[in-house]
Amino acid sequence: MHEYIQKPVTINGIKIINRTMVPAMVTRLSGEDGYVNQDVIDRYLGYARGNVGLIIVEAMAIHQSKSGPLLRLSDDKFIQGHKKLTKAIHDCSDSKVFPQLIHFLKVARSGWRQTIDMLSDDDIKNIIRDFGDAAARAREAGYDGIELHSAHAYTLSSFLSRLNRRRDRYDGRSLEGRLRMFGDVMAEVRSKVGDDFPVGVRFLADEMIKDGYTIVDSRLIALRMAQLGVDYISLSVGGKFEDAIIKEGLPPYPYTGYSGERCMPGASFPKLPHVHYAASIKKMINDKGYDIPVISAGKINNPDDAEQLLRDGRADMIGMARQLLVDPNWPKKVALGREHDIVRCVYCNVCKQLDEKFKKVTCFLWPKDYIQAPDYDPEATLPVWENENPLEAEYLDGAVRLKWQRASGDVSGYDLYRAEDGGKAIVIEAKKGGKFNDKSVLGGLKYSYYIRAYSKSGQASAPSNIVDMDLPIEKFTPQ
């Protein structure tokens, strides 16, 4: 069962125990000083105890300028804290851990932002040097490899963009010009860490903005990265400044526009909206003779879906940021055959909203006031329905209004299941309380509902009673 998820994979000599990866996801757990603290260590230990194969630690600044509550690797003084983090992970699991190294340009509360065409030749030389120095510090700190952040709104991605306005060696009017900054950084990093240290990259398969690049370019960008010797390619989309919604008194946040919604697709998007990108890029580089892992991400949380992507050769690894935030024990539960214990992400994007407000990133589905995911106890007692028919429903004003009596025992929340016209029941929402209005229904269809209470560990109760709703088609009359 799920044998492809369990298969190890090798990245430049480093054995990854399974095909799961948690992409870099900002936690806001570090203070303004940028040091590793115990809360940061505890967050990543959760992934290690959950048997995540490859842990990418949140983007950490490589430069000296002010960067807010983000981790840093911009000075030797930060190395000791990172050593504590890597040792804690290696002492408790066989998971491998890489830091994501980021450089970003200045932004202001006025809405102004620095762009790459404002950088001098000396600025660029310093950025290249800073990437190399940070990579060397990462190796000294005990990381198993590094990831270069070449995605979203940040510096390396801006050089790759079709909106690159430079007119020098890094000329944005040609693909080769757009690729040179990454090539220079890659050469500098290799000179500092050697050929035997894994260096991966995360970049955009599609910028998701007007006049930005698409899969047509990203297939070639990925090929060049393989030619330059990257050891894996992790894919994302969107998250750009160009379509960000500017709010007065706040610096631009690149995940507020359409490209940001595509980067972290919410509940209104279908599952697996981006898997075709990884499949196309993997085929491209494999056909050209490069056999490095390509990592697919974006609303992948069902083990069966992940297994099928790997089995079909459409990806080499599966990246899950929000799903592994809510339940870092996903890989362990899959390995134990306890898929029903997984706490499923419902893509409400509360975590994204917390990041935007520079608050500690937690999950809405965790128990109240938790700043880390609950531990997994396979022997925990299941919640129990005290009433034989706890779920009730009525159709009113175009919505199915559900309410239910609470279950007893260790209850953290409730998963709501819905089937349409006799199809497969899927989770449509998770709630803490005892009611929910389903406003995404259409008259003329039959819907079936049931709920399951789940514990902090993810163990679910038996299904509640099933409620069938045969919705009428609204009648219209001439005006």
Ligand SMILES: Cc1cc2nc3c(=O)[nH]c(=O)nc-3n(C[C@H](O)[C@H](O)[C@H](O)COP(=O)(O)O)c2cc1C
Contents of the next structure:
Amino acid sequence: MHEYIQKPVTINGIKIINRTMVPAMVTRLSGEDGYVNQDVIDRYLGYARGNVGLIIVEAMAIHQSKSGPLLRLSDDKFIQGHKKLTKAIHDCSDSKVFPQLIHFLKVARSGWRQTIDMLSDDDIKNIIRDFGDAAARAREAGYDGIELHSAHAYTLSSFLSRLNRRRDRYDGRSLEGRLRMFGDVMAEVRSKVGDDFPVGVRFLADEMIKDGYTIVDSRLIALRMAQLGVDYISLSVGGKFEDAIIKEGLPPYPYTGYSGERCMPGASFPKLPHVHYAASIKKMINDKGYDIPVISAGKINNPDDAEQLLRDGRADMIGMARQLLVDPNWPKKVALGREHDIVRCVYCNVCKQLDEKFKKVTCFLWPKDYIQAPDYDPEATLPVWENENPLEAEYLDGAVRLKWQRASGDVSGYDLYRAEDGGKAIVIEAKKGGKFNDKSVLGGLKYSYYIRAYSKSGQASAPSNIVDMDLPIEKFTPQ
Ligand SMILES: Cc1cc2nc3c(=O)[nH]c(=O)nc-3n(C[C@H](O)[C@H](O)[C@H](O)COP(=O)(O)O)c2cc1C
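Here we have the form predicted on its own; I need the corresponding form predicted together with the named molecule.
Once more the chain from above appears, this time first in line as the rest of the complex follows.
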């Protein structure tokens, strides 16, 4: 049924078995030493076992600069660990795996941060060289390709930015000037890995900051990337330092301000808030004769939505970060027609908060103390309702208060489904306990609720009883 999701796609001669990609997501599972360890391998093996077509391994540093726990590819001594990771993935799956290569500038607890206009000509030469060297190491380590991180708050993205204050060859006042650093890096990387090695890029479709660039520029940036020979374009938005909220004693974190919220849109955002960027950029480059895959990410988790956007040609692949974190078996479950077994991300952003605090990135919906997603056991028995009508609701103080009796069996949590005014029921929240206050209702509308209990690996019980609520409009009287 989801035939577009299952269609293979080729990236510079490499076959990707389906249209799913896990975009880079920092795990904080490595130590500050930057080596690959078993926890890191297990995290990525989870995606491979789940049939994710293209696995992008979290941003890894190409240079020596100090930071918290972060993978590195800044020296030959790191190659061995990455070899273990790529071998483990290739041995157990047909997934392809690329590392995301990142260069970042210095930030201090005082709030000070280095900006690209402070870089000398030699600094720039070193950055270009470091990208090339890291790309060569990636190839040696058995990766199937690489991704250049030119998004968010980091060095390459800052050159592309409209806020680039350089006044030299990389002059921020012209689009061509802003694009030159990426061109230099791309040329160096190609000279190190050759033309037959996939080199993708991640960059911003919109900086989401005041005076930053928007789709007007990103369509042209995409075209230049294609002209420069990138093999795919993966889009993100926001995640900038310029609007980061400065917290006393902590280095600035580029996902705290509005642009950060847009980068990892939380529960209050509509689904698929960024797909229109991919559609516009894809049209632009296709019209100019380039057919490299364009990848969209951002609150995509419903298989039908994913299928539709691929069918419509709004993107060539779907990137799912937080959804594949909670349930790396999404592609396998969709292929088996077991969509109900998917553990749905509710975009609570606990993972983002853990990343910010340099803590191991895990998911709130996993069983307590797990540091990896549970394995998928298609044969596991479904949770069952003990009571015929476990769900009850009442309307009080502008909120629908739901409570339910627990299901029995292997129960990991409960998905709450809600239909608004006769529409389609969608998951609005996932809970571990037996109650939830729905504060996002509006008087005058009708709501129907039901819940499903799900097991560790996502098997859902039958729906509970449906509770219909016809909410009165509040009466206002002059005070
Ligand atoms: C914990 C966490 C770490 C992330 N780390 C990276 C990263 O290393 N590189 C990157 O390009 N994006 C990173 N992102 C952004 C995601 O790749 C993705 O673009 C974003 O979460 C929106 O997609 P989603 O709605 O499918 O989660 C990270 C996101 C999260 C939640």
